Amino acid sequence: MIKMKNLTLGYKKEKILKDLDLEIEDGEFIGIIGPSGAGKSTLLMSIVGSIKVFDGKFKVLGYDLEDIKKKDLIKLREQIGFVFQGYCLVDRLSVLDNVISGMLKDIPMPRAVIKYYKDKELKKAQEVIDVVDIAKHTTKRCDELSGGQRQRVAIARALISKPKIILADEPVSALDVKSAQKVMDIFRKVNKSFGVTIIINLHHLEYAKEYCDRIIGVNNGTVVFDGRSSELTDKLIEKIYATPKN
């Protein structure tokens, strides 16, 4: 599904992250762990195609980043979700019309603006939102949630198109314990039900022990680890978090 060979990766003439060998099979539930500015988030945004590729062998769901076209680029967003810290959600709208927002693709321009949903589209997204547990809130703006709720919607949203890949940039750094929990609870269920990868960047450490299948450990532009959570040790939780020497 995505693989890496001794990949650089950077923005304009910075290398951000070095050497990469990875390969992420169809089905995994992957929790990215690091210090800040250790590049996790750059790592999760060249799945999409976000990030210059310098050397090395970079390949998604069929697709080569090394120089892709346009085109082939839009396909490939197509086929993965994104949810982000800030949840990235219309306050104004209701959970229903941002939820469907993630399928705006099929849905021809003039229908949205006037929010015509056909009952297919509003049978889709109903499945989307009982899967996420909010179907009580659907009507509600979503200024009106707390933040757990809408980070739920955010992953409706991103689970309405049937994406073969989900990635998660710190989706629950902002929430309280229950609410992340109930977060993190739907991500395995996403996982596990419908067999989505989900490739997620989290700032707790015990939240990627608990739900996560395997954990790739970042620091100083490197991948440092990357194992089962059972296999990580004192000593290399030390070495992901440690402070790099100048």
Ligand SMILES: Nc1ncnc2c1ncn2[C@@H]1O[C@H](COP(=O)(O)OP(=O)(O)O)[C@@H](O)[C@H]1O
Given for the second form:
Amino acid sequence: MIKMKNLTLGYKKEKILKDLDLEIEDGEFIGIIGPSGAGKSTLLMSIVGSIKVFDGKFKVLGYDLEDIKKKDLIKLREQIGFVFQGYCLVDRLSVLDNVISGMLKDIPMPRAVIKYYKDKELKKAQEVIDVVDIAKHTTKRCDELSGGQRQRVAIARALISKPKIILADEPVSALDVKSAQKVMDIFRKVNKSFGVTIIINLHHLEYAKEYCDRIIGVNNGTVVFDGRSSELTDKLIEKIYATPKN
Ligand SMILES: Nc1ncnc2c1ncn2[C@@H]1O[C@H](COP(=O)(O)OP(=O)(O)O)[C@@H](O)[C@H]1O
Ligand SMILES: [Mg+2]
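Following the display of the form predicted on its own, present the structure of the form predicted in complex with the named molecule.
Full assembly next; the chain just shown is listed first.
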């Protein structure tokens, strides 16, 4: 579903990620770890075609990202959900409205503005609201929720458009341990019960070890580890988090 071959990615003239050789299969649960500035966010954003390809081959869901047309880019992005650290919900809107905003492309603008939703749209929303276990807060405004609850709303919003892949950039970094675990439990459920491929950038190594089936360690723009968490030795962890020598 994702294939990178000798891939170099970056911004304008600056190459950030070099010589990537990665294959990601349907249904995987992957954690990307590494020090700040390593290139984790760049790697994640590249999957939705937001990062410049300098060299190599890059295929996502059947599309070649080296020279993708705008029309195809839109189609690709429709199949991928995104969850950020900073939530990106609309504070003054209810949980329900925020979740439904994830499928606005299917709802005509006038109806969206007056918040007139059809029964089948409400049913879809209710389903994903149940998945993230936030049903008792459906009518609350998002600014009344805790950080963990907001992040679960963000997952529901990503989920409602039935994505093949969900990308999450440090979704639990700002949360306390209990809330973070609950959010990670939901990512696991979305992966195991619905088969959605999940790729998460994680600040905490512990969560990557506990939840992810496969870990990709990035340091200074290169992949220095790619394997199962059980294969992560202290030495490898040191290598992943090492300060690059210039
Ligand atoms: N929009 C941008 N334009 C230019 N360089 C950027 C941009 N965003 C990030 N970078 C650079 O790319 C490198 C990797 O950043 P990033 O992917 O954000 O790392 P991480 O998520 O691992 O902290 C850093 O050197 C950073 O300065
Ligand atoms: Mg980042």
